[in-house]
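Only one chain is given next, in structure tokens, and it is the form predicted alone.
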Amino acid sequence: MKKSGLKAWLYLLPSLIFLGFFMVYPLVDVLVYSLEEGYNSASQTFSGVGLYNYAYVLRDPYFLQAVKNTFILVIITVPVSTGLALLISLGLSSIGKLRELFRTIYFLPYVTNTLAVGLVFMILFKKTPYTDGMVNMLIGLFGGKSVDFIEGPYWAKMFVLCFYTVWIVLPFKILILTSALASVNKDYYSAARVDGASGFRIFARITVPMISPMLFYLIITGFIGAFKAYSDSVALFGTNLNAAGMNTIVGYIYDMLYGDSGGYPSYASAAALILFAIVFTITVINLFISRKKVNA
């Protein structure tokens, strides 16, 4: 091996050790746990090796409910938050004065504690013996009936969870997209206006292609973040998410490890690897699409 190559590997060695110890080893350990059948956490013994843990998890109604909740959350919040962020970023880009002020205001929810924001949302939507909540008061002003968004129907609770998630992720996406829009060469817009192109055509043919790398970055990270959602549900519905019917895949994994049904690391490991497979598959699909659609 050449001296320069050896020096490069020596520079990389601390990072490789760090990645191996904190990423590769835990992944291998989780895989081993997921294959150990009848694992006893007290004695750290197991009765066999196989795929029973995966079969159990995939038949568990709590896990199936968590998968349903997570997929609904992903399908709704990722496109809605990305679309809203793009519209708001376009509006901010068209503002001359006070642009930085409005950008700061929109970014404030991102630096606010997640549980604190969840508490505010719970106060806004929760019905109590003393009040129906501010949101229900607004619904009543328009002649509608009050709805228990926290302990009521499933779709009412899912609406609050999606609304809350969009609110939390929106500031970061606005920050990224406003920076992307600012980097677009203004000469393209000038040339398009000279040719008589409409505003929508300029947006579709110039703006979107030029910021497409950032859009796909936000979509991919949005999918990954939504699949890992857990604290959002806890902030709104408490720690007993199975009883509320609002658990997520990460919440199910946590419950199997530490919750009321805790002490089953093999089941938790199997659920974690199923989540890993789902996220990995969707990420690969998104990357494959981005190669064809993203303007490099």
Second form
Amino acid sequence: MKKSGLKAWLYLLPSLIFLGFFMVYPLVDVLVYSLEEGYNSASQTFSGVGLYNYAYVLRDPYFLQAVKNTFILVIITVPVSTGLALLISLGLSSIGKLRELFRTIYFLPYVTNTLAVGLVFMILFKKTPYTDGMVNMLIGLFGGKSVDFIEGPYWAKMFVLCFYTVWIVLPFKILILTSALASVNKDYYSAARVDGASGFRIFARITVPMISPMLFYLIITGFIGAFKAYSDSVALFGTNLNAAGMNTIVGYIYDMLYGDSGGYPSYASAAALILFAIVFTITVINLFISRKKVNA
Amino acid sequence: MNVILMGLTKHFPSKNKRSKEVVVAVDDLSFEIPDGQLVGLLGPSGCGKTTTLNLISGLEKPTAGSIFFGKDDVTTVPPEMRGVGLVFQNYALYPHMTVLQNILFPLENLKGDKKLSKEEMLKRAHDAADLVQITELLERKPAELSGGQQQRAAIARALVKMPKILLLDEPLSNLDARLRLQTREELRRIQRETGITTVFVTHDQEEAMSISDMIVVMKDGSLNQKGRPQEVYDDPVNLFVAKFLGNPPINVFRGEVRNEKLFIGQEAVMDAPLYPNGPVTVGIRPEGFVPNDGGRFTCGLVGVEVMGRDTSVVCSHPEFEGASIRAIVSSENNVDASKKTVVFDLKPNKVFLFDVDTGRRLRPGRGSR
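Mind pulling up the form predicted together with the partner chain next to the form predicted alone we just looked at?
Below: every chain and molecule of the assembly, starting with the one above.
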């Protein structure tokens, strides 16, 4: 018994060492950095220990803007993308002909590079001296006033960012949900029909509960992914996100480390730990709810 | 409520997408299920019996033909409007609901003037649960039930909305042998108590014979024979039905009718008055053999299996089609197991003659040729 336990540990050892070096140690290090006041990375010196870095970050208007942006992004894109993915998956499961073709089409954004998609979005939304962009042309066609989506008002930029994020995360969710739907035994639907259930009731009382484990998986990973959003914003608004007012928390951390105003690993560490705390809390809440609701 | 099927036909597109051929699952099926009876749809797997059940429930739309419930043509009525209860082979209990929620589900779907109050629903659900004796299991999830209990829960769910017709797809096939016998009786009792016209599908002839008021034997999508179980057993219309019913199965020999005598090999084993001359396929029920040293039918003796009330005599014969002949004789007839041969007389009503090519039953005086 003892021997086999030893063997198991031995098998786990390589990954434990790896995780220790590249996960646990840096995490502890980040915590240490975040508590060192006035840390200078060149001289490796600091003036004191305390919570000043947190206080600074939490008062920094750029950080507060980044938190606001991130939360809006999370609150809008997670429900919208999951809901849309569910609708599209239901559609895909119900059509007979051309199902494979549509599946492939819906999956294409997943294998497309984020920055390439960003470029396409620029073409769609960006205003230049020569053109207002495709979307503005459409708005003009319906008699609306043209909006600068990339450098204009905040709501317009946020709309583009959310649109873009939903578009990027949709294919993976569709993939997961179509396979979840396919794995539901058809007899349940037949039984529900014979039991006199309407289409909507079958969806609400049978389909959703049956795929609820997958739905919650998508919601949890969706939350985590959206909280860690960064590249989407860069793809649309360039690297100077603070100036554009479209920074995210991860963007703020990056800027604090390497950006034009960078070189502050302590502030970056403090911001990273605040992000960690937020994601951790939300995930725990999610798991708590899913324990009660999900039928595994 | 009686159910009438008229020229019911169902084609499925072929699995192979390129071929234009269709699979004929049900072929021009017509019969009537009398009101309040328990009917067994019987046939080998792939004979279209489950498709027939799905057509009655409305889950499948027929390619041709029509279905009547009483005087109403329900051919195009969707399943939710037909008022049928259906019990699936795998029960299809919703795994995320408790047994009670499962049973309540059909009632919660009722609309308009049929809508029930919460109290009425609970009362009906409890009545249904009482009927199938699962009252103490109502708060459990299906996964926490045994196969037999799941079966009962599924029947309760099908019965709770008081359907006009109850349909069961292979109701006993997922149960172990002992439970199967017990549930069989239970099914019969529930059907008697409720008086609901019930159709069940099975490939097990014993199951169908034992509890049905009427059996319908199907093969390749079409009806072969229907009637009361004993009638069908005693008077099969063709070799398939004769072979399909009965355990141990009927013994089949190559034979010939010559001058109104039935020959198997060189022996004239039985008189065959009014049968035309020519080769025939002979089917003899296991209970059709009577050991008699002065008899006319000699077989090689392989072994004797004493089973208490009966004795099973295993024999061989060169004209036999199959592995070994099995005759069931009363234990009072002593068969000497040390002998090499055994001689039988045959009971004429247990011997059936069939056309060699078509398998159709031959009857005296009006042969099919």
